[in-house]
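Next up: a single chain in structure tokens, the form predicted on its own.
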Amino acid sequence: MTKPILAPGETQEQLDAFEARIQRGEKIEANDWMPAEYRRQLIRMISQHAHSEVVGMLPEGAWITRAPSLKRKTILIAKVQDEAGHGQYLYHAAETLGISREEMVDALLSGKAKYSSIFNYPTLTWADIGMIGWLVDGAAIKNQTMLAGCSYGPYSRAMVRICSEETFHHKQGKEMIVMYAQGTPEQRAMAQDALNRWWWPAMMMLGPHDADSPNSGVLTRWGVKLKSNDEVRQEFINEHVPELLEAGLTIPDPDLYQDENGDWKHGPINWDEFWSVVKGHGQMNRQRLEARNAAHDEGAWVREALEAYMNRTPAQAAD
């Protein structure tokens, strides 16, 4: 396992307490010692959380005036809304950290921060949204479950949350793309094209194998992961491919089978999309950061009026 190293001014003995409160299981809070490492560590992790809650709005908001009908239309809007709302848990979690609001957006808008890599793939149909919420929601609570016993406090309790409403989510779209699946040969058809196209990236999203991960090591030490990317990937096609085909869909991978113990094992990952979606190259990242921007700059007169109000004297606010 990773050994940490000591910043400046921090002791072996303050490392060896702070370990000893891990193994122990008890939440670090905001106000307790922490190293250095561990305090950046976290608010990488938990401000790219963010932003992916945040950029991850763009790809299904882009269909709420194209919803088939009313009752859809009001189930996306009412998750999109979540979704802002899982971002502002999150950004205030990392804020506990000593990074500001200010700090973690302009990393994002410039680039700097990275984002989950799923939200750099276009919806191109209305099965998009069901599959994203069946698949993308699906690897998500998998990884925040893990993430809701976590050792630092405000992470944790933010993912108890969060996970609530993603798991609303997932059966959300787990019924849309089963309703189609049964239904016409049009449905069924737009039904596995969204799954050849989202199988993938969904299992991509859980991050590159650990021995490739250079931050896995001392995140599980610190107690922030408690499974490896390739455990929590396993848990989820152990799930989601007997229901995949129990819907009548075809898993875009012909190597996939199910061993003697009934895992279900995939066939090789595109690790080279991966990186290079990561590294901005994917289909829809230009766009992605051209769209926060742009909403960034036309919410400035916002920020300036609640930045305005705050700062009246008595007499204006006696008015």
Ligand code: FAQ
Given for the second form:
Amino acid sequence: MTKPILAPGETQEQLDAFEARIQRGEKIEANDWMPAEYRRQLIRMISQHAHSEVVGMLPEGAWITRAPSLKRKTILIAKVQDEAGHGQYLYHAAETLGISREEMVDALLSGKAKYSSIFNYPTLTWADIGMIGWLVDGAAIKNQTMLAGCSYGPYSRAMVRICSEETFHHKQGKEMIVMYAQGTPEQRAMAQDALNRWWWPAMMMLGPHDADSPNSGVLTRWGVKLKSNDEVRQEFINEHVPELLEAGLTIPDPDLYQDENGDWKHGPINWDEFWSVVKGHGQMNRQRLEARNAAHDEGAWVREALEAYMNRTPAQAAD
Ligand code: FAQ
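For comparison with the form predicted on its own, produce the structure of the form predicted in complex with this ligand.
Shown next: the complete complex, the earlier chain at its head.
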């Protein structure tokens, strides 16, 4: 496990007391002493998570006007709105660590900050909306249920609420795809095509293999990650493979098999593709950032109005 480096001014006694609290299962709160590296790691992870929720609205939002029925449209509107709320909770959780909203948003809009690789893939058909719910929310829930138990109080509490909403997202996606997989030949083909395109990106979104995960050591030591990337991926596969097969779909992995312990084992993941997407060269990276920048510019008047409201004189406030 990675040995944490004490920052200048930090003492071994402070670190020992901090780690003893984590060992006892206590939550670390915003005003508690924490190593600078714990703060840095959490700001990195929570802000990336917040950006992912906000950018994650784009591939789904693109289908609101094209939903095939009023029922599906209202579900999708509610889901996209939930993702905006998740972004808000998470930006707030990151702010408790001393970073401002402006700094985080600037990092996203300039392309400096990361957000989940999964949202750099296009949504080509309506079935992609169901598949995002089933697979992407399914993977996100596995990871976030683990994070709900993490050592940082504000993040852990945000995760509890987010997971309960993601459960609804997961169920509606599964319900939709199961229905199409048992529907007309065209619906079945559309569901299979969506699975073919989303399976591997969903596997990748849970992060690199443990041996290639530089942040895992310290995050595990400090009770942020309670399970490794590969452990979470294994949970995701074990739940989803039998359900996808049961629905009559074919998983696009010729090497997939179930071992003697009941674990489903996958074939090689294309990590070159993953890193290329993470570095900004995925199919939709440029469009996602353009869309976020345009939304930010178009929302300038809202921020100005809020600021004017906050700065109103007592006489204006009494009006
Ligand atoms: N995409 O050392 P590790 C959702 C980066 S929410 C891009 O293993 P770590 C809801 C990583 O940042 C989905 N970059 O990193 C929804 C690091 O680079 P850095 C988002 C990735 O942090 C559903 C480098 O690779 N969830 O889907 C990715 O220990 C439907 C080395 O990796 C969260 O953010 C990736 N997939 O573990 C919304 C959960 N994976 O920063 C709308 C919170 C890794 O050192 C519709 N985050 N990298 O320069 C986490 O749990 C962790 O950050 C991991 C990565 C597990 C994602």
